[in-house]
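Shown here is one chain on its own, the form predicted alone, set out as structure tokens.
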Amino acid sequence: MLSSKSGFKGIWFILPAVLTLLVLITYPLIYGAYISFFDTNLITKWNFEGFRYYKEIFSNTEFLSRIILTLHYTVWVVAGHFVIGLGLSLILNMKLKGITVFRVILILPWLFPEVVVGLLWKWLFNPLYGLFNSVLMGWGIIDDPVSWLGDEKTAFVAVIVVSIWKGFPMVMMLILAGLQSISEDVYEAAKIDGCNRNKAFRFVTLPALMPVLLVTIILDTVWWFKHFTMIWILTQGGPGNATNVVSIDIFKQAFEFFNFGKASAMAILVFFVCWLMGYGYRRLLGNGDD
């Protein structure tokens, strides 16, 4: 049993990871839903105005809207990035000569800042001077440019491959760290049992898998469904709203038309959509813990 002079000891090295999470996590989200009670803008005007804006986003179809095209984003950019990162995962697993090297080019592309991304693909799908178009009309595919992120048609897809590219490395990552973590004696053991190399992913890979899985695709919808800057970058929500999704609008309601309360409230709404995703992963994949 810890003496209370070691106990007190322990409050001081937990202190400032505590410190840190008040600062950092716990003032913003009771700020940010104080606001969302107010019309205000944040210097002198703080008029209270209750669940008004609440009220607002709920008596209309517009923030709905916003939230299942985000929904419908999120889960395809999420949906490519387990498709190629298990993918390529699984052949960096191999004993291949050189597989460094791979693993090294391919984890690029997560490295690269965001900002530099869209711009990246900004430039690669202009109408005018973009390689894609030069490509396909080199190729006869296509007879005129073709404005990837001006038309309604093109632009989502265009912005859900360039989210695909720029995030499956991660996920790529954390799989093939649950890989190498699953013993060879285990997969000795399945191979005595009879099992071929589809039941041993079947009945060994993916069981051990599964926490890492589980981590990786509740941080995955999570971080894409709240992703503003590369969507800003290349088309602002634009053209209309065929990429207006919930965090390009929170940004235009209050940086565009100053409406700091409303963009509050449907930040905190967010925030709990973004918990009950986390929240459904679990009771669907995990362990019934919860």
The other form holds:
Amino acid sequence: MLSSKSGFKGIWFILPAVLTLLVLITYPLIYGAYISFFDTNLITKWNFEGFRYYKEIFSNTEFLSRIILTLHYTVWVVAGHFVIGLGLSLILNMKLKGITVFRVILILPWLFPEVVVGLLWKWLFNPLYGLFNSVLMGWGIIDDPVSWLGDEKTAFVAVIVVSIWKGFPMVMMLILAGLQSISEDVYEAAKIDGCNRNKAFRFVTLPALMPVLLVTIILDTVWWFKHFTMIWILTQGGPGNATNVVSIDIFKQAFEFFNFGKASAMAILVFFVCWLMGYGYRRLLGNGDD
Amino acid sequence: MKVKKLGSWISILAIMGLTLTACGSNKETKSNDAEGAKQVTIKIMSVSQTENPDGPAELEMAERYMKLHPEVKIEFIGVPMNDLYKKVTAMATAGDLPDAFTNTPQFIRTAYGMNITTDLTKLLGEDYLKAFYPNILEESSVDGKLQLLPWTAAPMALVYRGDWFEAEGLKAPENWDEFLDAAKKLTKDTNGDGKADQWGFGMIGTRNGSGADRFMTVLRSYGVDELKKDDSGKWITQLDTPEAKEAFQFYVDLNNKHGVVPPGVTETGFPEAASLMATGKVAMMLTGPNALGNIISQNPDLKGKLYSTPIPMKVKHTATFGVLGYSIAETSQHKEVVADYLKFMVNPENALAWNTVSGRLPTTIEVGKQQQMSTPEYAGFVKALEYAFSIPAFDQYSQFQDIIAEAYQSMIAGNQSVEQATKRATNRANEVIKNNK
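Alternative state: the form predicted in complex with its partner chain, after the form predicted alone:
Okay, now the whole complex, with that chain kicking things off.
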């Protein structure tokens, strides 16, 4: 049992972390929720509106359709990250000559700032000067330049491709770290028990990786559900509403239409959606203890 | 151990003391500069700083002012036009506004509502303001209080390749039929590979204010007001009228049906369109005179080949004022100094020099009469000022830009019919009007 003196000391140890969390996370969250009840310009106008913005959001299907579009986008991006990330991490986990070089190269997309990636791909997709059109026309696959970001059908796919390219290294590195923490002894034991490679993957690797996969999938899903920068640079939510995910809608409400109250109400709802997704993942994939 | 700890504390305090002394002496040196006069630093947030050739030219003008007034130091904060309102709002919320910031008539009502702008009518005096075009002053004021000193006007007009038009025997288009005819004639395959590589019209189709403002002038040329007050003083929209549908259909058909626009129209913003014009890919674009400076700085060979004419009409010519100027922050401690610098910027000599560099038009009556305004490059813009309409004094007006841009993008990229697109636009517009307080 701790003495009261050592308990008091303990408070001092956790105080910096508690204060940091209060200032950087709790306060903005509460302030955001507070703003959502006001028609405000954040400086001179503070008209209390109660739940007006929440009612407005739920009274039409606009917000729901944005959430569905964002979920659609997130599912494809996260699936892409996991397929590519898992595949590459398994390869990078092999003891091959020069594998370190590939590890460095494959992590590069994650190191580029999102703004740079957005601009880079925007140029690649450009219908007049872009590399893709030039190559595809050179190979005779297309006759005329395609406006990849200017057509509702291709823009959404293009944005997903860029997001997968940017985000797979994080998943790859996390899974690789998880793979490297699995002891060789377990594989040897499995081999003695008659496991072939596929069975070892199914009965040893996957269960051992599950805690890493769970954390990674929660982080990746929430991260890309809220994603803004690259979509804004590539399409600004267009053409039409083809890539108008919820973060872009919130940004426009706040900084183009100056409806800070409504934007905050939407952000609070997104927070709950993210929380629900995390909860759902833990229930589905976790061990049930949490 | 204790001695060691004490020693460390003394060292830290000594370093801090020395640093503070150094800072203090630096400040003192500064304030003793300029023959003992007190040094004043003014911070200006400027969109010109992110543009070429405007940025270096504005810097050079500020340097000339600083030479004349050694006690004043001007520091610029560059911000792209598309981020201006967000940045001003964020800085105002944080209580960190610079002394002056670029402002436009689109944002003055929002800024006025935040109480962040100084009333320039009072600060500059009514006598001084008599030198400016009255309609431009009106456009820059809220409730009779001048919110920004109008530095330049960039009325929307049609810029076209005069040399190509002459070679084809075309006249400057007076109406949309002539415009379409010219656009078709100037859409060509110049290298003989069977595909068009030169287009008649550099349409700006991005979903932002830049794209929407351009289409708004087309819409108004069809006699449609996206937002206006009816006879009873109630706000209404005309986006569901047959004229509005005709305007949308005409604009979209330029790309979808007639093919007189380069591929990727919804991705083409102002910088892209200006580059297309500079590289000889397009013959016409709807723009302000600032495009002239931008295009010629990219391709000096085009000097004298770009002409301007008012926006073609269906029922009337139209234009936006395109006023750009500086507001002085209410929180500024140096309002008089900033005002003096702003007066320096708009004096006749600087206004003409600025027009030569950037292409933007001056805002004072005397300077507007100068010879260089009547060249084929500028004549159309000067004429366009006669047709300029004021932006409705509606707090949520920026939503209308998004509503309109969404409609034309949906028609261009999503093959929505004009009925579907204008119906949604009208519903959104009515919703905004309903929520306006």
